[in-house]
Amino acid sequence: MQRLKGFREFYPEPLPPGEEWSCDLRQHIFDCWRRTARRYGFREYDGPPLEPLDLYTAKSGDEIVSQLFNFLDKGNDAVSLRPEMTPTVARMVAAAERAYRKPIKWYSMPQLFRYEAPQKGRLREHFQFNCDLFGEEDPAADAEVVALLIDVLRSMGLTEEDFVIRLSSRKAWQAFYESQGGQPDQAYAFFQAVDKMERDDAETSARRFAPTGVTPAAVKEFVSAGVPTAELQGILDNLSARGLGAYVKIDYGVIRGLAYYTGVVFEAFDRKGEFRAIAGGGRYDNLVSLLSGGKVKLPALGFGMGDVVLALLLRKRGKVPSFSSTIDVMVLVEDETLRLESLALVQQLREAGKAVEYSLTPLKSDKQFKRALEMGAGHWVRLERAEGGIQVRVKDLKTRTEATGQPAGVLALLSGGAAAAS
């Protein structure tokens, strides 16, 4: 049996031959995501992995259906595995916003699914870090979210030489479109054409722009000028005041193809241009109103960062830490007549929060010791008979020092609370 195309299996390090997705690296990424979001005052939430199909078509139109894992459930309802988290969080906030002080700052790390052709940096499933801020329309909120994005990447060892945030604005693009006499009913097609411009050849690009009334040459001139609006300049100044200005630049080549964006948009790219966008997001001030039928109106913005491109980038830049065993203590059972007492010691250490291993069956001492070294244990511990009863011997595998004492005092011995014996 083989896994499905575009899906992954995550193995513990060291990885088996032919496998590239590490559960240890995934957990490292999750830890960086969670720690940084909490430093910014964001709270974690989650939602259902299966949603009504119309949650996505209401936001993105029927054309998104071809990209979804959708089906009729046993109740004959049209449902879909979630391809993104923004519609879910917008619905949740619309339903419960009165219970929370504004601005609402939430993050999540869901697994998402899209039915599309797998390619480098894009699979049919991925985990994604989503950060969203609701209830604040001032550009200071946009700067805060971009700063969070920068610090998440910095928390993994990436620097201004590794990535850049390309900052743009749908408002600026809308003003440009209108100044060029763009057709009102073709605005979305125009945004789509701009979004695909970097990837399209000249002929394809011209064909996309033709119905909009705007020429590719005019678009390129606008992008090349790169004059920040007052709103964008305020965000740049805000980030520069934090010492983060080197991580951001104005780039109107970023427009974000999704229809619901209303203002500032941004994407994170690696400086060398070897990968797809690392992250992307922007302001979507009308989505909560749309999904609540106009009952709740809250300005909102956020971004998503997938684990696929991020993991590839970290490996390419040599930013993946060394993953070793998390074992604190190896309990050696050298005297099988003390196995039951050794099991009590194992339990005592585990209840104290230590990661503990031991041989489940009788095993020669040298093999148990070798296992302790292979697992990177910090100490080994063993029970031994001594005059007057049973004592515990503790050895620090880094300093090579040993200490003995009563089994009840093993935690003090592990922390160096007793004189070491040679």
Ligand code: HAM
Second form
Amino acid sequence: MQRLKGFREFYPEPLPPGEEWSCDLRQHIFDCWRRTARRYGFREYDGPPLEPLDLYTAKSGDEIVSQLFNFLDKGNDAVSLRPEMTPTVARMVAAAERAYRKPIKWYSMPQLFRYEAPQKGRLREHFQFNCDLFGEEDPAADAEVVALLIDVLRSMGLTEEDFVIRLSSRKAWQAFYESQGGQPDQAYAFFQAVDKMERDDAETSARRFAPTGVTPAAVKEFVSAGVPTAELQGILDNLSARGLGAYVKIDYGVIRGLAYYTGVVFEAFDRKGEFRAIAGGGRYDNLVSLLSGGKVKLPALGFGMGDVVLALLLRKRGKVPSFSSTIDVMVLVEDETLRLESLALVQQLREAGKAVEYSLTPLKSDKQFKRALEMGAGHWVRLERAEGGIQVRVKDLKTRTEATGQPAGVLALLSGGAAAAS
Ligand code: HAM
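The form predicted together with histidyl-adenosine monophosphate (HAM) is what I need now, so please give it after the form predicted on its own.
Every component of the complex follows; first up is the chain already shown.
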């Protein structure tokens, strides 16, 4: 039985031959995501992995809809695995915003599903860090979210030489479109054509632009001029004041494929342009209103960062830490008549929060000792018969000091008492 195409299995490191993904790396990425979000005052939320199909069909735009993992459930309801988190969080905020102080700053790390053609950096499932901010329309909020995006990547050891945030604005594109005589009914087609421009050949691009009445040449000129709007300049200045100016550049080549964006949009890319986008996001000021039937109006913005391109980039730049499965204590059972007492000791240590290993079945003591070393144990502990009863012997494997004492005092011996008592 093979796993499905585009789905991953996460092994513990070291990886078996042919495998790329480890739970250790995933955990490292999750830790960096979580720590940085907390530093920016974001709170964690989550939502259902399965949603009503129409949450996406009306709001997300054609591309993502064509990639849905959707089906009829046993009650004949049209449902879909979540391909993105934004509609879910917008619905959650619309329903409960009164309970929270504004701005609402939330993050999540959902596993998402898209029926895409698997390729480098694109799979059929991925984990995506989502950070979203609701209830603030000032561009100071846009700068804050972009700063968070930059700091997440920096927290993994990536520098301004490794990545860049390409900053753009749907409003700038809208103004350009209108200045070219573009009609409102073709605006979405125009945005789609711009979004695909970098990947399309010249002929396909011309075909996409034709109904919009705007020429690809005019579009290219607008992109290469790259003059920031006042709003974008404010964001650049804000980021420069934090010392993060070198991580951002104006790039109107970015417009974002999703339909709900209304203002500033951005994407993070590796500097060398080897990989697809690491992250993407922007402002979507109308989505909360759309999902609440006009009842709640809240400006919103945020981004999503997938783990797939990120992991490729971290590996390529040598930024994946080495992972080891160290334990705190190996309990050696050398005298099998003391196995039950040893089990009590194992339990006592685990209840105190120590990571403890021991041999489940009788094993020669040199093998148990070897295993302690292989597992990177900080100490080994052994029960011994002594005059007057049972004593515990503790060895610190770093300092190579030993100590003995009452089994009940094992924790004190482990935390430094070993050296003192030897
Ligand atoms: P997105 O650009 O569709 O935006 O996805 C964001 C990131 O998720 C991408 O830059 C990429 O790293 C990763 N990603 C997307 N699809 C795949 C895939 N098939 N395989 C691997 N990685 C993938 C959104 O999803 C928006 N909802 C983000 C957002 C949040 N906007 C505002 N708030």
